[in-house]
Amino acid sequence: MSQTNANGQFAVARLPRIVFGDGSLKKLPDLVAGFGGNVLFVTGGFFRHSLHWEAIKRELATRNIGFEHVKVRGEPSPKLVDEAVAQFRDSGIDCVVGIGGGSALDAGKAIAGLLRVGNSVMDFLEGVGPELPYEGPAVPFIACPTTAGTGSEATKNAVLSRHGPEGFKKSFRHESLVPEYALVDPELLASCPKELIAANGMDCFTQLIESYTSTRANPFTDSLAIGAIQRAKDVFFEWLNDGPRAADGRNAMAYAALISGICLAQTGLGAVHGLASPLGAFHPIPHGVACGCMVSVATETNIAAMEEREPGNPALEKYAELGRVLSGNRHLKGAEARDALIGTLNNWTRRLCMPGLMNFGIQGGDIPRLVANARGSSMTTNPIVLSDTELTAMLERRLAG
């Protein structure tokens, strides 16, 4: 993790090498030769009925590369990983190709970190399991996004779910995990459905905002959180409604998600993300429509409590800045900057339609094992530490929508 203090020093933890712009994934497969010639792609659903994925077989029997493949439907299990580690351990894996959401590059991230190691995920788990010190080797792993939200091209965690009562989603995390390349082609984003660009927008756009007031945030990631929500926060709805510019916003939000991946690498996240873990490992609530349907009252209640409480609290200026930011009004002063943020997060909740939490099934009974369940790592970074009642608060708001 970055860290920081009074004098403006900090660190940047690793990063992978990036390869970004249209047309990118037609790097790959020489990519992929440089690592050898036994390649196992992990992605989701649909990838292998595309173009691209012919157009990479293609390239790879030139080079004479052979290749395996693992599907991830889903969030991604460690019961997936452990079986496609057992499956493929003794196969020569030189290079993992993670392409698709998040959860095709977060069960690539996992398989590359296991296949020489030979443990069960479970060993490695943080908060579920007896949390055994990682030492690799990782084969080499290259993240292909073709969604814009996780940012988990540019992360060393692996979030792997287990759904139901006894449920959890938590992360496999090293700096070894850290894909080699992150190659981000926002070409491969162009046929992603209406629901899921609204859901993982709101995602990206969280974690670029978590980052930015986090308590570990820095000036190598405020400036990049601050100018990627720049870039991306009028053509994302282009790009949503597939209007003139929806090219120019796939480009963009390609670009913020990426940042919002390299922003929460170094600076953990906040209070949406410490409730979105349990949300999702409890309930069946897509991670994006998590964070959509909490930011905004969560933004409310940050800036409520620090207000109250620590006036003085620095993120109440970063507040004021996102605001000034989101709302095109760089005149707007200290509250009025924030009221103008959360009425510009409550707009967008509504014009996507981000649906309340009833609508999977979660009742106010639920609360009190979902606010006993958000104290993990994301939780540890939010600009000010919450109470039991302001999070069940929180939670008690979006219960309807």
The other form holds:
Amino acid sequence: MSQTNANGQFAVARLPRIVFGDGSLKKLPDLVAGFGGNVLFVTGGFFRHSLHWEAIKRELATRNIGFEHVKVRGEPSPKLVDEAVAQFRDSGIDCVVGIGGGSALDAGKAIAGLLRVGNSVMDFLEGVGPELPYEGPAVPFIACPTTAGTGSEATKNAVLSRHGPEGFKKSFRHESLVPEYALVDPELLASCPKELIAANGMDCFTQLIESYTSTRANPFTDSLAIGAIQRAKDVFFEWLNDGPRAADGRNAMAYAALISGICLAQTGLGAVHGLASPLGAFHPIPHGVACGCMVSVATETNIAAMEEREPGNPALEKYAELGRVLSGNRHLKGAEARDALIGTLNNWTRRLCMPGLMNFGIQGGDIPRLVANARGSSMTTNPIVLSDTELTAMLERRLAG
Ligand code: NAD
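Now show me the form predicted in complex with nicotinamide-adenine-dinucleotide (NAD), since the one above was the form predicted alone.
Starting with the chain above, the whole complex follows.
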């Protein structure tokens, strides 16, 4: 197994143009005007009550830009996407703007992808339905995240869910779905409640760790991922606890989340996201909580499996580097650096009060089904192939928290 190809070749897939920084939302009306005079907003419910929304509407009016609006509550479903497409297909939409957490961004991304196409999104979802090839065209999409975690502002996939016993959580994925702009204004994160900061933070760090250790990692993504972890690791808790450097923390996490999206879109993810998919589909567990709940035990399992079966696996040294970065101790060697990584992740899981799976109604009897549905695309880039027994043991350890 190697993490770059034998010649060290790699390619960087399409990226959004990036506008980053406090106050950058003010640039949105001009960006929208660059695409035409009719915009569809797809936002989280909370955003409609914010002063930002009033300011955007005033600025659009001065530019004679008309707008429509779709509100997203909870994680988006194929039904929500299909209904919005049916409603606005003939409205001459020039551009779609998503403002919200990953749910609003993913809904907006999928709607933008289908407005000119007309099919149901079920035709294109991975792993369910006919999986028709998507050929576009997509309406230009601008993504403005209001949470710091998913990185959806930089990715080519929209995650859609149907919940319940017949549930699924699957991606509509294509390079032309990458947003035209990722407009990241950390001030939009100021209203995030503490539990959301914690869950999104764990999603973000998990995405950075999993893309750094992915079988498809490359020097471009490696340097971005390590740089983002380095920048965010300490100040994250300043934001969470509203410390003196809270604004720095918010800024660093908005940056880290953006980078996590850039990296995962290039490299894929790993076992945590492989399990997060069925966890979120079959049970009412928010995505960030699923990641936060599983990341320490998955890291420990990956390391133990490689030490036993693949001691030459290059990801072992990468886990050691993550341990040195997170502990701030550059002198730690191989195994002790990896122990420091596991120790830090265990500590964060406790400090952030990541609940056990039982809190979401998950019982031991649910585990075989979760394991059977965990082998989607994320699992294929985990640095080692884990057995069903290993996945089962991971879930069992996190049942009670
Ligand atoms: P979310 O978008 O579901 O938002 C959670 C809640 O927080 C909602 O009620 C929302 O209205 C509210 N909220 C959002 N921003 C807020 C703010 N600034 N202030 C106050 N309230 C706010 O949560 P999320 O964790 O950002 O997104 C989760 C979704 O993203 C999942 O469906 C997950 O699968 C998906 N995801 C997508 C990708 C991708 O690449 N496309 C990557 C990771 C996760």
